[in-house]
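Take a look at this single chain in structure tokens; it is the form predicted alone.
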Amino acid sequence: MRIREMTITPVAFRDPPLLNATGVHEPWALRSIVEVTTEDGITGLGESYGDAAHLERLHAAAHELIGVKADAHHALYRRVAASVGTAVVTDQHGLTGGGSNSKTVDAVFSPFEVACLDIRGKATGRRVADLLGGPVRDAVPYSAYLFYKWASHPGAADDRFGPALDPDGIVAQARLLIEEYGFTSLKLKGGVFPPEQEAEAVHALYDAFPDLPLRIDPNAAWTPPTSIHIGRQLAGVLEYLEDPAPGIEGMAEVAAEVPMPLATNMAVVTHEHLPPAIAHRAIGVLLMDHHYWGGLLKSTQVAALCATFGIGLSMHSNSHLGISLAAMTHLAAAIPNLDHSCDTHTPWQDGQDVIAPGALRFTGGAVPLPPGPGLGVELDRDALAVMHEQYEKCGIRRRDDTAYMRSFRPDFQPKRGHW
């Protein structure tokens, strides 16, 4: 099963004015679509960043990739390493924490693992959760992502999702996203407005959806004295708190503080952030990412770290499709200690692919492991080919959420540990 083959395909969809702590996504999202292909032809799929400095990239590790089997796991991430060299990517928008050189050889590695994963699986007709060491769960939790969003892009007519600006904008949010999607867990993005305001509709989701799991994500954007103040007024209605505070030492501060446990995506995001996170006890759950953490195999790595140290597990998200949902959800089905239902961006696509469908459907909220051999997903090529032919027109080549909300408010500033 050597690599003869690959094929590497930037895509533009679609993306709401949701808002951040670093401004607001830009009416296009980017991603990039990686076909593996065998010399005995088969072909694997995987999903990743669509940035143009990401894909210079990803192309430059494909070439090294040629006549590498796809199942020598060390051999592939060795030869994408190299092709990386010493660079160190920084977080583009601020939202998926810092930078360094392994960070970015395993954001490179991932999706050819992943679609090497996919190879493996057709080959031997199982599925990738079993190769990840079977499924525990038939099915896998998601929660309901919701943000403080805009009716829609300036100068265009309003989405259906309609605005989210207030408490009463985000328990209607969640109240359409549930009946559509079936979802059990919300999560609020915060950061947008002054705590104080966002724990107010905290406040209004539990007095809306008692017996629902709760979160707010503020992306670093307060203080460690704001976030164990509101941490505390927010006691008894939290699931956790993700990311209140800069740093693992600004964490570990509000940890010490609170009452409920804290997650991060932002403070821990590679694997040389575990030791000291671990010492000074500033994280109760990870929100992994295969896309950043060197694929599917070294996320059950860490995975089974955090077990060990009685560290918590879920799921970050990003703006993704259907291939990145399809290997989310192998992942999560092949971890037995992931306790907390995962993030997803998927409603906010809305019905944009590049799959074909009805591989993947939710069901109470949850997305059943896909049957087929593989990640179970299969390219719609028609699909992908307009997508292709968005990206070539949309002008966007680097998703920048802060440079998108200057052009509208030019005094805008980026929200980190700000309140």
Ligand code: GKR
The other form holds:
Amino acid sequence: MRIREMTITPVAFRDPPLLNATGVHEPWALRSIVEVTTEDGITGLGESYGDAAHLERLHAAAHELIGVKADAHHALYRRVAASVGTAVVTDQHGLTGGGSNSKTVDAVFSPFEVACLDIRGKATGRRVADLLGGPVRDAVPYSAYLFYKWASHPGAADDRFGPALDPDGIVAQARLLIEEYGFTSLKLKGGVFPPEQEAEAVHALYDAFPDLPLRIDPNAAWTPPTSIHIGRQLAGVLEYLEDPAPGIEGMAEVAAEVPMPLATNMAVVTHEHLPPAIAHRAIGVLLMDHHYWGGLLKSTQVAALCATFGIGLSMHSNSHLGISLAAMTHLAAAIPNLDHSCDTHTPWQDGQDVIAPGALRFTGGAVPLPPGPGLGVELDRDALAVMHEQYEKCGIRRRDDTAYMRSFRPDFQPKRGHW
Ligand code: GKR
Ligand code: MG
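Counterpart to the form predicted alone, namely the form predicted in complex with D-glucarate (GKR):
Every component of the complex follows; first up is the chain already shown.
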């Protein structure tokens, strides 16, 4: 089961103008599709970020993995760590939390590890979830990920989701996503408008969908005092409050004063953040993400730590395609203490994908675990070619929501601890 060949294909897919604390999504989102092939001809799939610098690191690591056994987890990790060296990727998008060398290694390792698990599953007729300890649920619930958004990218025709710039627009968006996907919980991306305005949108969602758990995530755009004020105002309304304020200390200050748990995918994003976050009681829920927590197996270890320390679990997402959704679904299916619906950007990709249709579907807001083997998804080579061509033509080489926003509003400032 030695690795014979690696193929890394950068792809781009259309993305609507979704607003966040650092700006607005560009018309194209980037991903990299990783194919790992063994000497006996089994190919496994992985998916990761598509920014140019990350792609370079993936290529460097891929080169070092040729000849290593696909089931030699630790040997694979050591090779990736050596290829990354002392590099530290900082928070490029302003939304992904602090950087560290171990987080950089974990992010580079992740798509290779997922592909190798896919290979191991295909070789043995097992699902990836089986290799992670076995599924504890048949379907993984996801949350509707609501965004403030413009009606269209400037200069283009309105997209089918329409504008969402006030509480009515957000409620209408929630209705559409619930109708199409059956979601049974809702998350609002905040950090766009002043906090009182966003709290109004949360109240409007609560009035419209009183039975559905609700979250808001301003990506640390608020100060601790504002977070405490809004947190108290939303008592009994929110399931959790996600990354209201920056840093472990800021989160700890808020956590001590609000009634609901705080969740994070910004303050705790790598192993060395866990001890101080636990010591300061900064978080009640961790949004794990195998793309930067070192793949699926390491994510299950983090999940076990969370169980030990009484921290709840949800899952973070960024714009992604079906290989990532399959990996997220296998991971979430195999984590006994996952106690919140996972995030996904899937509705915003609006049917675009690199995997052959049919393997993944949403029913009642949940994705049934694909029967496998491996991840249970296959590449659609024609779609991959089209998306690669889009990558070649789109001209975007790294996600930069702030620069894109400033091309329309030159005085725009990203928000961090701002309100
Ligand atoms: O897609 O704009 C976005 C999100 O804001 C994303 O980049 C965040 O990383 O979804 C993420 C989050 O929960 O913070
Ligand atoms: Mg978040």
